[in-house]
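Just the one chain here, laid out as structure tokens, in the form predicted on its own.
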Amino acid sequence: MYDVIIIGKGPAGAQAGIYLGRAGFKTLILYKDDGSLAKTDYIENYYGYNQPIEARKLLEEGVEQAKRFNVEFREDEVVMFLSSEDNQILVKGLKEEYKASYVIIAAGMTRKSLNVPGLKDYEGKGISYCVTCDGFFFRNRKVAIIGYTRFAEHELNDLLMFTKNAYLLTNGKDMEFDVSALKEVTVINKQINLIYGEDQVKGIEFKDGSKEGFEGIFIAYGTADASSFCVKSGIATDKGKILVDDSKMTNIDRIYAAGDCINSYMQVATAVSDGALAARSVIERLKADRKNAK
């Protein structure tokens, strides 16, 4: 059990961790990769550096600084949050499950993971992003999951609790897991041309002109970025950005967000600022919680 779990080890996440760790709160940072900043060569416009600094070096120094204040780091891919009545938040990862009193999402810029005609038209009309949320409605029906990564594997395992008539559509991508153990699953490797339907989704047309009918389609394409686990967890977004109030809290109590996932001005400076402000808000609440518990 942690006081705070932070999702993402970029500038926003590390800065939040530094503030929380220095304040003496038990903090865990979960990350699935080094983030988009690691793909940048040099940073020239960040305060305090007279000469350009390598982006990766800046990231590494932020992580080491957080570790100096006893912040823990674990590599895992977050897929969902669940809030409980006892003011705890369950963070579900592909590897483990974690619990905390508060969460700060600092997962970077959300990405549109799949762009095919018809996708947006049938969201909520047979297309879903959350098997845990909506799998029950497709019990014993013919259902597809679009994906190819371990995130798709996670969703497939959940889907098989509701139906054995399951398909995995890779959209022409190489699978990153062994699907052979899931004997009920039919794999289609063709590239997707469009998703079609009427009032509800009806199926998928492939680039080769063939079609396959489905009663439901789950999107688990690429990795579980902020946009996907926010949709699954009921966190409000607008145009791919997480909505927060002045304290950096989302529409769900005890879940905060900071950095590129809330900010259209994607700079290290604003990410660090967001991380500090989100951490400060959480610190004040943690102090109040401890005072009330006495």
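Now the other one: the form predicted in complex with another copy of the chain, given that the block above is the form predicted on its own.
Next comes a single chain, given without company.
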């Protein structure tokens, strides 16, 4: 029985854990993988690091920091939540079941991605998932965005601040926005066969056998949607994001959410704030619970 279970060990989850552990509450962080931060190479826009920090290193620092305040960590994939009697939340994982008075979902975003050979090999080696985060590294370079939705349009607009040598690759999909206003952009509407490179990404081979070289590739494919456990557990979402009130609480009492799963500006700087604010709300609730129990 925990005071709080946090789902996700990224910036939002670990930051919430740091506040909760420091306030003396028994806290468990469940995680299924390293999340989207680990797919990034370096972070240089998070306040406090004069020199760019490896994303994996930042992730590890956060985990160790939470452990200093006695936060427990356990690898398990959460399947769903059930509100049980006595105002407790039952958290069903693939390995085990857990109980807590409060839950904070900081599970990040599962971005619908391409299933193309070579993609995973060059993540963080020229392939990125966030123009705001990494566009700066590719200024004045020849860069492709793979996508066809309004999410891709948004990323494309941001990319044009860094380079005029921009390509939109739709992978043969029908475009869901009007690209004609973006005169600088070259659109290629062929299906993608594979992504190739050496140490770094070099380019894309299409199914018709033709190739196009790129120095950077951004994936903005499909739409991001909230993890399926939300749907299963009756947690309200909108356009792939979990809906929360000002206190970061979802539509279900005692279940809060923070980070990329609620916030479309998927930055470390905003994730840590969400985590801190969700933790503050939960701490206030826990204090009130204890007062009432006296």
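As the structure is a computational prediction, the values presented were derived from the model and not from experiment. Numbering follows the first chain given and starts at 1. The term rigid core refers to the most C-alpha atoms you can superpose between the two forms while keeping them within 1.5 Å.
Peer 1: Answer yes if the CA of N87 moves 2 Å or more between these two forms after aligning the rigid core, and no otherwise.
Peer 2: No, N87 moves less than 2 Å.
Peer 1: What is the C-alpha shift for L119 between these two forms, rigid core superposed, to one decimal in Å?
Peer 2: Between its two positions, the C-alpha of L119 lies 25.5 Å apart after core fitting.
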